[in-house]
Structure formats: structure tokens, C-alpha cells
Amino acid sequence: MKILLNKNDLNEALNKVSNIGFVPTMGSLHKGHISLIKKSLNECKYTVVSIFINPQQFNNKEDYKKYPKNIKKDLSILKKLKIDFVFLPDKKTIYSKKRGIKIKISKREKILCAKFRKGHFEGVLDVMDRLTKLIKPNKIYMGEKDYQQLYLVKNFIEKRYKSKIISCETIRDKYKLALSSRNFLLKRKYLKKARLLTNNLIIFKKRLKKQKNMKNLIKKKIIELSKIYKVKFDYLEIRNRKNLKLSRKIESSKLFFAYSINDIRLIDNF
């Protein structure tokens, strides 16, 4: 496993390398990340994992500061997985060149998390553009937990590069809670509440198949869960999995939700 710190390291290591799988991360690795990495190891000759907490995608400075970090543990995990390269850039390496034209997402795309996190996805697309340009991967592996991110990055990157975005299923704990680095910030009692809430919504989605007045039912569910689990919802919506438009057809859609529990924001979909 080679650790690459800057563009020169990266160019030297990848100069004559082909069939590259890339897993972009912000560290605090968990089984969800590991599943992406294993998929890359199985499908590609070489695997690059980046660890970079991108300041541009945080619309809240405090959220950026408290984002979980454990680089020593992360490197230990990656070494055991026998990946080829770890890219550990600093802000100067990633943002050495200013962008001529700012990245913008369209009005119709300002839904779900984009509606509540101003500038977040512009920051995600910016860093993914820069990383893809540097690494030139054949495949980029991303999880479905961040489904809107996956959707936007796929549309953006595949129009500009030969890299293919590989969608990977959400990995959950034994209580069905989606694995997330932010889970590390939750105390046990809040983790338990998040698990119970997830299971409640899994059952709720199944029941929605037989209901006609979905809009009112969803409003009532938000009020109910907010009171029971002491959480604040940003959204709870049924959207088409292909184009993210609001939908009433459960079979071709996903239930998307985001909420804050003890000031930690969690998102999921199923």
C-alpha cells in the first residue's frame, strides 16, 4: 500500500497504471466503505482510496469541525484490505487552481438535501471533478445511502469523463440503520432511537403501498416521529428512483428522509 500526499506522488504512481477503481471517502471508514473498496478490488486491477474532508461541501462550519476523524485507524483498515494506493491530499493540493466557471445545480435539482444544505452539492461536484481529473479512474464506487449525491455525481462526471460511476447498495447494521461516519458522533441512546426510527419508516413504506392519500399520511408520520424520537425532520418524501421526481408509485420509488437527532444530521432512503 502506497500513501500519496500530492499531485506529484499521484502522477508518479499512476503514470503507467490502467484499470483503476476509485473510492472517494472523507475517512472514518466503516463497513459501508469497506464494501465499496472490496468491490473495486474485485473488479479493477488497481484501487485508489482517497481520504479528504472537503470543506467546500459543508454549509455549516461547526459541522465541518466536528466531522469524525481517525486517520490512524483508517490506514490500518486499508492496509489490511491490501489496497494499492491511498491518496491523502490537503486543501492546497485539491484547490491549487481556481475554477473559471462555478459549478451550479439546476432549480429542479434543488430538492431533498440540496434544498436544506445550500452549496453542499456544488461542493461535492467540484471536489469530485478535481479528484476524477487527477486520478483518471475507470470506475468510481459510491454508495446508495447518499442517493441524491450518487445521482448528481453520475450525471455530472459521466458527461465529462470516461469514468463510470458504480452504484453500490447501502450497508446497514443488524438493526437496519444505514452505516454512516456520522453515526460515530451519536451517543448510545441516540443511536438506539435512530435504529427504531428507521425500522418504523421501513414498516411505514410497506403500508403506503395500500394507501391513496400519501401526502397527509407522510405529514402525520413526520409529526408522530418527531414527538416520539425527539428529532427534527428536513424532509420525508417519496421520489422516483430514476429521476428523483415526486411520485405516488411506491414500486418504482424510494422513501427519502433526513433528520437531526441531538444536532447530528442523518439521511437514508429505501
The other form holds:
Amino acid sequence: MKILLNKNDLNEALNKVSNIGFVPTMGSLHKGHISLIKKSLNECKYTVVSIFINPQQFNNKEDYKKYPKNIKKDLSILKKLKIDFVFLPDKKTIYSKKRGIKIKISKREKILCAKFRKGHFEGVLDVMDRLTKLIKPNKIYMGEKDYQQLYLVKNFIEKRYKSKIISCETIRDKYKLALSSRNFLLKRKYLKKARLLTNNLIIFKKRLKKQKNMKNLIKKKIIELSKIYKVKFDYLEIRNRKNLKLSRKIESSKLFFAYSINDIRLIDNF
Ligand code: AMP
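Instead of the form predicted alone shown above, give the structure for the form predicted together with adenosine monophosphate, please.
What follows is the entire complex, opening with the chain shown before.
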């Protein structure tokens, strides 16, 4: 495994290399990330994993500061997986070139997390644009856990580059909570609550199938869960899985939700 720190390292390493799978991450690796990496190792000749906590996609300075960091452990995980290259750029390497035209997402797209985290996806698209330009991967592996991110990045990158975005299923712990680096920030009692809340919503979604007054039931569910688990919901919505439009057809939809628990923001969909 070669560690690449800057553009020179990257150019030197990837110069004559083709069939590249790329897994962008912000580190604090868990089994979710590992499943993406394994898919890339299976499908591509070379696998590049990047670890970069992108300041541009944090709409809140405190959130950026407290984002978990575990670089030593991450490198040992990556070494064991036998990936070819790990890219560890600093802010200067990524943002040395100023962007001519600012990336904007449309009004229609300002839903779910885009509504609650101003500038977040603009930051994600910007860094994905820069990383794709540098690495020129054939395939980019991304998780369904961040479904709206996957949707926006796919539309953005596939229009501009030859790289294909490969969507990967969400990996959960044995209590069905989606794995997330942010889970490392949760004390045991909050982790337990997050697991119970997830299970509650899995059952809720199954029951919604037969109901007519969905909007009302969702409203009530937000109130109920906020009270029981002392969480603050940003949203709990049923949306079509293809175009993310609000929907009542459960079969072609996903339940999307985001909430804060003890000031840690978690998102999921199923
Ligand atoms: P992050 O490091 O949180 O920015 O995530 C890097 C990539 O891993 C993104 O494409 C995420 O969607 C994906 N990812 C994060 N958690 C999971 C999970 N539990 N299952 C599958 N993919 C995940």
C-alpha cells in the first residue's frame, strides 16, 4: 500500500495505471467503508481510498472540529485490506485552485439534508469534482446510507466525467443501526437509543403500507420518537427512490430521516 500525500505523488503513482476504483471517505473507517473497498478490490485492478475531512461540506464549525479522527487505525485497516493507494491530501492540495463558477444545487434539490445543512452538498460536489479530476477513476464507490449524496454526486459526476458511480448497500450493526463514523461519538446509552429508534421506524414503515393518512401518522411519529428518545428530527419523509419526490407509494419509496441525539446528527433511509 502506497501513501500519497499530494498531486505529485498521485501523478507519479497513477500515471500509467488504468482500471481504477476509487472510494472517497472522511476516515474513521468502519464495516460500511470496508464493504465499498472490498467491492472496488473485486471489480477493479487498482483501488484508491482517500481520507479527507472536507471542511467545505460542514455547515457548522463545531461539527467539523469534533468529527472523529482515527488515522492510525484507518491505515492499519487499509493495509490489511491490501489496497493499492491511500490518498491523504491536506486542504491546500485539494483547494489550491480557485473555482471559476461556484457550484450550486437547484431549488428543486433543496430538500432533506440540503434544506437543513446549507452549503453542505455544494461542498460535497466541489470536493468530488476535484478528487475525480485528480484520480480519474473508472468507478467511484458510494454508500446508499447517504442516499441524497449518492443521487446528487451521480448526476453531477456522470455528466462531466467518464467515471461511473457504483451504489453500495447500507451496512448495519446487528441491531440494524446503520454504521456511521458519527456513531463513534455516541455514548453507550445514546447508541442504544439510536438502535431502538431505528427499529421503531423499520416497523413503522412496514405498517405505513396499509394507511391512508400517512402525513398525519408521520407527524405523530416525529412527536412520539422525539419524546421517548429525546431526539430532534430535521425530517422524516417518504420519497420516491428514483427522483426523491415526496410520495405515498411505499413500494417505490424510501423512508428518509435525520435527527440529532445528544447533539450528534444521524441520517438513514430504508
Ligand atoms: P464518509 O466517510 O462518512 O464520508 O463515507 C464515505 C462513503 O462511505 C460514503 O459513500 C458513504 O455513503 C459510505 N458509507 C458510510 N456509511 C456506510 C454504511 N453504513 N454502509 C455503506 N456505506 C456507507
